[in-house]
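In structure tokens, one chain follows: the form predicted on its own.
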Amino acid sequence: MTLSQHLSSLLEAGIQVLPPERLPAYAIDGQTPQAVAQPATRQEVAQVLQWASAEGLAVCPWGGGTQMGVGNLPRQVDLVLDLARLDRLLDFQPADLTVTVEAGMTLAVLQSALAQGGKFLPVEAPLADQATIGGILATGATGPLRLAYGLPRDWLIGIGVVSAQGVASKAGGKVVKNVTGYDLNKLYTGSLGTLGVIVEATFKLSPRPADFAALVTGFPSAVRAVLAGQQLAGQVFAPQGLQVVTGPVVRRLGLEQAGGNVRKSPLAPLYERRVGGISRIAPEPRTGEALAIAFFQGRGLAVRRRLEESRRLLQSQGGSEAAVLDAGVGQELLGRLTGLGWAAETAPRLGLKVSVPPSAVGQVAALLSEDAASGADTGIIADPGFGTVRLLQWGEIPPNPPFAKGGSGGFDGSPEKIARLRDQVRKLNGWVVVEQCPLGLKQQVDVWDVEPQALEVMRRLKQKFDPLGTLNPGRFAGRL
């Protein structure tokens, strides 16, 4: 009897078990689960986990599947717990600025429901129409607007979790001013589903912005753009989001518009072309050049005033004449930039995320720009105000590529070059996470970059919350 058949015979009829032909779609790093269960309530989630824990099975929680490649190779994948059916809006209080939802609801659906009450959740994630609330919290996914709004955990005020042993619990509450008990919200957020399965979340909300715009400015180099961005981030008129991107990234943004939506000067660093009757504009910096992209939202007059002040500052710092994108085009660009590298059509061969103090972003950009310049298709996305730099290298992704010791021109993704980069970044009080890479590289390096003291704390937490190693074994830092 297969695991799916055994599972079906043990669980209540309300819990769906997918047929064998659908299992390959749930493979994690090449490992196909023996079964996929889709519970519809937290009680059913608890029942599955109680049974799996008693049987010694490895369980991998699954949200929208958008970032299942993040993390180390799993030691074992027996059962995938798909939470897509836990997708209800449980409570929405516009006057109190709070909402409670089940973990399987997608971010796009939630934002649509909140918009009807004039509110929005200041949380972003790649592929918002697929990414679920539980998955966003588990991975700590963010987007460019984190400069103003922070991380998902900053908006989380209550959480419902089912432990590896199938015990349901809650932390926090449904009021914004909630200071009782331990802050377990932050403990579960970013733990990659290794400490418990998130089934419910309560957030504080913000009024829905009335207007949106974006500003695109060219610079002679990524470092110059970052330095100018740091100046802008410190102003009272700073944008909600600010990103610096280089050529290969720019070419993949593909900003679409239907005419009349873009107001630009004759010197704007943009080009226009017609593709299938659709007018496209896409910044195309020359080799070594970069673009600073600033996003603004709020009241209409305030947005326009801040946009104009930002344009003047960026040009005073060496930026070229800028292009202004209105709400429709600007939001399209924001979505594309947030999802770049995560959608199948833009997935890189190698994706690294460097986190440092904001003051060190320029140094990291200079360091990575050398590798990007020597690589055939390597781009950079830097956040000068928040302190992150992503390096994305595209190209064919063989299943188990050889990694020559030391590598050759460009950032080849060899373990030696990753170790060298981590050493350099540690001197800047930062760390390097390998977000995307071929399986061959995952077999040689820990994709997480955690100090020994922090890793020991994580190990003790894992032992306390999941002593049998039921949830996502091997995928977190230190292969916990």
Contents of the next structure:
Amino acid sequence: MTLSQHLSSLLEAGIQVLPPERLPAYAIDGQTPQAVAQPATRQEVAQVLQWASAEGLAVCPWGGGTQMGVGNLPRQVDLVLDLARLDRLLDFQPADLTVTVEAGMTLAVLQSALAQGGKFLPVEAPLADQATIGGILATGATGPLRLAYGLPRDWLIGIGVVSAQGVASKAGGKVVKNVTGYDLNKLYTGSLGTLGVIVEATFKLSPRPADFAALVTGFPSAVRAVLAGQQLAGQVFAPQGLQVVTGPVVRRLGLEQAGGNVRKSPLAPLYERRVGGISRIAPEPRTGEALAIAFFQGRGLAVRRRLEESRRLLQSQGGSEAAVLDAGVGQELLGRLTGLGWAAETAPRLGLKVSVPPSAVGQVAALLSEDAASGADTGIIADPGFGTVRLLQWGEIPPNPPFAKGGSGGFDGSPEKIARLRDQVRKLNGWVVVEQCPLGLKQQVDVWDVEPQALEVMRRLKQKFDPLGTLNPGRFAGRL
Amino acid sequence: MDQPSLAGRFLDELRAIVGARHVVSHPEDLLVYEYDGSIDRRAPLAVILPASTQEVSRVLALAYREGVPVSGRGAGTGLSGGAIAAPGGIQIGFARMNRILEVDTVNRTATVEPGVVNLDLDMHAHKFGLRYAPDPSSQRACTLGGNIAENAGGPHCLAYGATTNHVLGLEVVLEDGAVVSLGSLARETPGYDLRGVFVGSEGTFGVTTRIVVRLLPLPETVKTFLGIFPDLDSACTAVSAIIGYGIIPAALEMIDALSIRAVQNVMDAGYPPDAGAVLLVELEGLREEVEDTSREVEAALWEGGAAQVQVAEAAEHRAKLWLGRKNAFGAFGSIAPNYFLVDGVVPRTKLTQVLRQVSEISQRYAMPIANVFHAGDGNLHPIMLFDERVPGALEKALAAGGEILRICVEAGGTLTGEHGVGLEKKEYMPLVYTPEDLAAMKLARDAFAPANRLNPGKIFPDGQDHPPSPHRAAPGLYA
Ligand SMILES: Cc1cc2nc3c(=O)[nH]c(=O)nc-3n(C[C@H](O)[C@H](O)[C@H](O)COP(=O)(O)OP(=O)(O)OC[C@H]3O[C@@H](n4cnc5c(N)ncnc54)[C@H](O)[C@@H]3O)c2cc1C
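We have the form predicted on its own; now please give the form predicted in complex with the partner chain.
Then the entire complex follows, led off by the chain already shown.
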């Protein structure tokens, strides 16, 4: 039987299949699938996987499609399993602070449903109105508030998956504390859909914070801002989120909109503060300069205290006078910062994510700033409290980059440079993941960064959970 | 390994690895290793006390070659039979691997060996203005290695999460002796979350030899409330009211009348002897946060029907209130010689209903059942009190425990919130998981331990009976 014959049998079974003209929109790293199925239930997901695995097809689960460029080159893309129709809110128990949802629901839709019950899921993701719960879990997506709330793994308490061979199972449950059996929640979270297709998730929730505010301070260099931020993160009055960003990032946050437009911009107050005399916190820092942005969330009095003390500490560490953003503007900024680099308009040519212990963020920022200082259109988003540095490079790099002088530098797409940076970061007990890059680079490097002995265990897990290599073959660490 | 000479040669080889003094094999010396804090019992072939990862690795490689199953053993405070050796198996004890290797104040992490006692780490962190948040009530005795294996919880896990939320990196030795690092010193490690799935694997995936945990800054303000209630129902209502106000306290613990009596029998924790139940509520954080939420907590306690609300801000007063809670299990020795407790979890809104059912069971079985538990997360600890010398009493306690677990599951809950499945609850697993769910879990184990040599016979139902023998309640053991 040909694939299309199979598809017609799926159609007969009532499973929705997209017409051929819509397939190109589902290309992964340039590979267009032969078919896209849109099951509407867990049973349909199972049915699709049963025949797909029996036929030896490669199946790529698809949530909101916001992170489909993440991962190594797929070995094969036969069938995309689009989970957008599994978008029901299954069980929201405000009084128990738990919610169960299907994997295809977007984060934004879920948050607004939770807000109606006075609750909030402390999980963030780029492009929350497109990103689905399943996709967020599969990629382990996060945002700036991870400093206070941790990672999606810390909030997931139950999961429903369908295996590569189409067998449904669950792990965890609906209670907030649970050690009944292995914690497979952790295994599926961050597995990029290579161990099973996530169809359902249960989270514990947080009461909805009453207040929100943000603070923006300028620093003469990214490293100075990072060191100040690191100090701040260890205080009892630490903000809930803290980011250091450099000029090219700020430019793309839309803070610099000039003239008449600025009044319409939700970020206008920041601009006005600047115009009103705080010239040292140029919303668009000059080359080499950086902004520290702190986010506060919680009860009013506590938010005010955190904000005041954070402002003082940052200033005492060399920060400029601060601009304070109210809830509306602050949240807009938070959303833009979280999504930066993931929307088409801001997508970089190269995006790296460096994870290190927080004390090494300054060194990493220094390594990477050489590049930023070289005049290339390269920006940094650093999280000095959590230990993450993202490097985003837009546009081409000059052929003979000035940072070749033994630094990390020059992410001109050469595998050698990536390898060198990995060596340097490894010495700092950290990792470099290539999140976004030209396909040419993907052919030459493993975008993931994993130790060999750990990779061996991962290989065995993949072998056990997906023996035929049905799910996202090739995309995970070690091209599993 | 049935021939004595073979066993003898094996023991000699073990002695060659760790030194003769560090292999315990005399039957009398093995008595203390037969049991943990639960009801199961079996003597290991020997207990090996290695001093380093290399020794652990060599011991495991040898046992692997010889086909001998291995179980890790921390302090033996486990409450599900987790540390009990498999038939013919050896235990690896960590009494000699008990050093705090490093506290990194900038990154707020600690690196420790598995035998470090939970409270010792916390107290050590205090010197740097930091804390290790997971605080099982057994924290004076239990080890980090055991905490990792069970994903231990504790009163303050309500706000801060259980052990798994605090572990960054692990060095583990697999069944064949291979040493692997899981996670790292960074908050995020690329690849599958191996340390995440390892935590709570009850010693079946690997033997933990080194642990990196997160430390948190000590809170600025701590305030503890003692809500005194006429009965359990009203205390449960107050629990719902607190959560309903949108407050997640640092801790929210329930102590019922029988537990109050037991505690007050052995110490003065300041719980009124005639109360139907007390709630311990702890708020932590910024001054402003604590003040702000205090009013609402107090209101919720009154709304629930409290007869009296006491506030403790001074450290000594708070310590006194907590001492009672943390020593409650030991205190039951003042009421009955033996206890058996179950660890079911229910959605917090089901507390009232489920506790009523527990009380019915107590009446039906004519067996006192005490309740002292983590109310904020719905994690019950019904404690059957009995005397093993009375024929049939143990069986009755086990049956009552089984009924309670069923009730928890029916209420939308689960079998265990923090103590683990171990030997004790493995046959109940089908109550919550389908064969497919269990098969997926086994795949994970097969990836870590393909030969299933580590702590075999735990977690999964296999119809294998395990001879329970009751654990003697030990007043003062943890005091
Ligand atoms: C009075 C009392 C109160 C308690 N209160 C709580 C509580 O509030 N919260 C809670 O969660 N638990 C509680 N417990 C249960 C128990 O203390 C915890 O499960 C604890 O984590 C066990 O630690 P341990 O060192 O005693 O481990 P053990 O009992 O020795 O072993 C437990 C498990 O860990 C494995 N293990 C131990 N060390 C290693 C290692 N290095 N590598 C691999 N596997 C290993 C063992 O094989 C076993 O499966 C309590 C127990 C008692 C007796």
